[in-house]
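This document starts with one chain, in the form predicted on its own, laid out as structure tokens.
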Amino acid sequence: MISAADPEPRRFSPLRMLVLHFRPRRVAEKTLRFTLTWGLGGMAAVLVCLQLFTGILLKFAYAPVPTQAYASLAHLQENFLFGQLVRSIHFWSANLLVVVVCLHGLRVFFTGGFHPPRRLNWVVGLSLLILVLASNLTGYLLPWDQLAYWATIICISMLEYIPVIGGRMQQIVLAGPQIGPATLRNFFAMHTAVFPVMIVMLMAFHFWRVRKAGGLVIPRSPAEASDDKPVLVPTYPNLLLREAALALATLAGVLILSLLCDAPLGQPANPGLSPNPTKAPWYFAGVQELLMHFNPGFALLIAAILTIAAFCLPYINYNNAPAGIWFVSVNGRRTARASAVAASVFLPLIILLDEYAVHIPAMPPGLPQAFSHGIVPIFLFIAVIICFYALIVRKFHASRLESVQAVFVFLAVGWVILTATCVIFRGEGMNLRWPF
């Protein structure tokens, strides 16, 4: 029973919840150190601060019309103060947030920081990765040059693909039979109003679940008891002046690319006449790679898998696995080491006896047509993978964390390789060349 003397009880918003769990007043002290996190989740934030400021901006002179759009750019660059200069901040803030977010989750994954009590967290991760690469999707399209047009063709014609609902997608993102004025205004409303607006409340929460789950995960070495306490420290200065540093450091690190390098206008857009080689933005170009070298639905079906297990990472029993921790331990440092060696040697060689050399029959035609093609490749990845895991299992005496993490190692640089050979060694016809 609360008496007349007594103060009337606190009553939380939800707002109110979020602002006061933002940053504690106290931190630990080991999660202070800069090669723990690198500073990428706050480079995350100050890039998508950077495009939201820039993004307003460029939006008092952008007209999402066909007709005008190409113009309306090529005006801003030319005639308005500081246009170019804008222009070129967005364009290389949406390229690096890319990037900044893939290294800040490699990083989670890479020091343990998806277990519990930060599974959901992980997850709303990913969910974040892939709101940013749909709204450089969408931006993408929006200079409706030759570049932007046709990249975008790629990319949506991927859709094409996805059994049963693919052509329904791609009517959807379309707005029609194929890229025009209806198209171009639903990715400006997307790119402009959608995408922001789901990425500012998922940071949000993301920071929030951070707060929540007691910070950073504190690392602590194997001698280490789990319930000693940490050394706490003040926020400030120790932790806000850190990070103001590190803010202002990206600020000037963007400025100065943007500076040296100006944001791409090339031709304005021709829908008859396609360049050679034609290729997706480079954060796709992993896909269309892919899509060359196995039937386009089971390429599909490999990246949707890939993402699918993704998600599933944190909950997948690691038997009390070590976190804080870069690459689990010593042992797990081995196995990563000898996984990025084995992806660095294999994928290039498939790739370029795929090119040149042997070519996978397809299955007997007693199959449904949708599988006669490709289906051999399919389960050749998924053949080499559960081998390569079994052989790190055996060769390292790995534990399912260090295992699980060499798999993940394999398909990472894979992946990176893929995009490297697409963006760098396809030339005309999409066929290999060197790039100089």
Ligand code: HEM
Second form
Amino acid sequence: MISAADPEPRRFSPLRMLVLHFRPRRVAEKTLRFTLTWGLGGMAAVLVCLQLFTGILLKFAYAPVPTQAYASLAHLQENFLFGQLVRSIHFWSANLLVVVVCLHGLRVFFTGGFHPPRRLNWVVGLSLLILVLASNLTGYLLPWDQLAYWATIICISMLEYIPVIGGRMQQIVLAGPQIGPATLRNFFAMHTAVFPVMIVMLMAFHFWRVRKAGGLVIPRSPAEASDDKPVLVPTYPNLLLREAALALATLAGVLILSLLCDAPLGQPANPGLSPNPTKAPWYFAGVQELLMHFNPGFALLIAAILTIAAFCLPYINYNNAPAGIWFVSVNGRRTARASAVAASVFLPLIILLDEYAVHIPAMPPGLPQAFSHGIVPIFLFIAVIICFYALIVRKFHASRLESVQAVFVFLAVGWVILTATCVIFRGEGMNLRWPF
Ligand code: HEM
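Switch from the form predicted on its own to the form predicted in complex with the ligand and print that structure.
First the chain shown before, then all remaining chains and molecules of the complex.
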């Protein structure tokens, strides 16, 4: 172990030079603790690499035209050595990437890794999340089977509800009046060229910003002064061996999953026969569920407001709040727990009430549906958030960061419940059903 004042060892090695382009020579010992990051950022990076590698292999077999796309993948699975496995690895790493990137974003938020000087990196990270979602969605259509075809239709039809520009956006995405060869060509180009290039470039910038901020946020107990010098240890072997082990574990996990469960390939797409129910891919199921309870335009407005709020989170003044501590403080932990419980109780209740009892359009009577189904719920939604924030401040004497964190937990748990409701509990006709 060496301190910040120790002279640097000067040894030339090309591999070391390459690695040190990405990593500093020394890192703070406290940031090596696994429970600070759970290795999620590194896992996401490994999954992106796996996506690129298997994606290049798939390109040798895939034909991006509706008449051949499905057959080319069936042929790959049946006749190519490891064809099924390569496809399954691509499928599972894509889905896991969404989960891992979301968990990484949550970890950054809950350990206060978004405060200055890491504010810009939060924004870069969220942009990466959007690109990962866009990349997944454009890849979803490529098999051209029933699931792919109709789930993409559901997603594209959501655009229609965006005021003023929605119709135009829909035409651009479809590249014509309806989903067809030009849509597949566009999705293929976006999925295999535009989004991968953007993700790789943004990832490089993301890693550089981590270095520029002096590494990861360092956990400090409340008693420690912020100008205490951290203990530093050499990056090799301390960090690099841990990262190599994590990368191998991630690869092994994806490989086992892909060997156990094949990537799905259903019946070929049939534009004349929609499956019942028709659902969006699971990562957009939360939006689909929201559309079922609100006027669609307002539901998308809520999703847009929440996205913009997420980008703005680091720019709120938190009065030198502590960083590097999970859930800020003991009180922060308590408020987060209370919010999670509140969301888990109230949201299912509201979904059930809207489905079976109150039915929001009928309330209040006499108003046109756009008002009763749209403006009323949106005001209700904003009022609930404000009241919830005020309640947390009053009841728990929470600081600004603790209260913002509580609202964040409420919305995040709410989002998970909306997603689970649509994916698990909606059956034929998109009616609620008991799945087990
Ligand atoms: C493809 C997606 C992403 C990749 C590959 C990635 C990768 C990484 C890696 C390797 C680190 C360093 C250590 C670690 O946490 O494991 C990191 C740190 C960071 N990431 Fe990401 N990330 C991604 C998406 C995101 C997202 C969605 C957010 C925010 C919502 C985000 C915000 C940050 C911030 C602020 C840091 C510095 C945190 C700290 O110092 O504690 N990243 N990222």
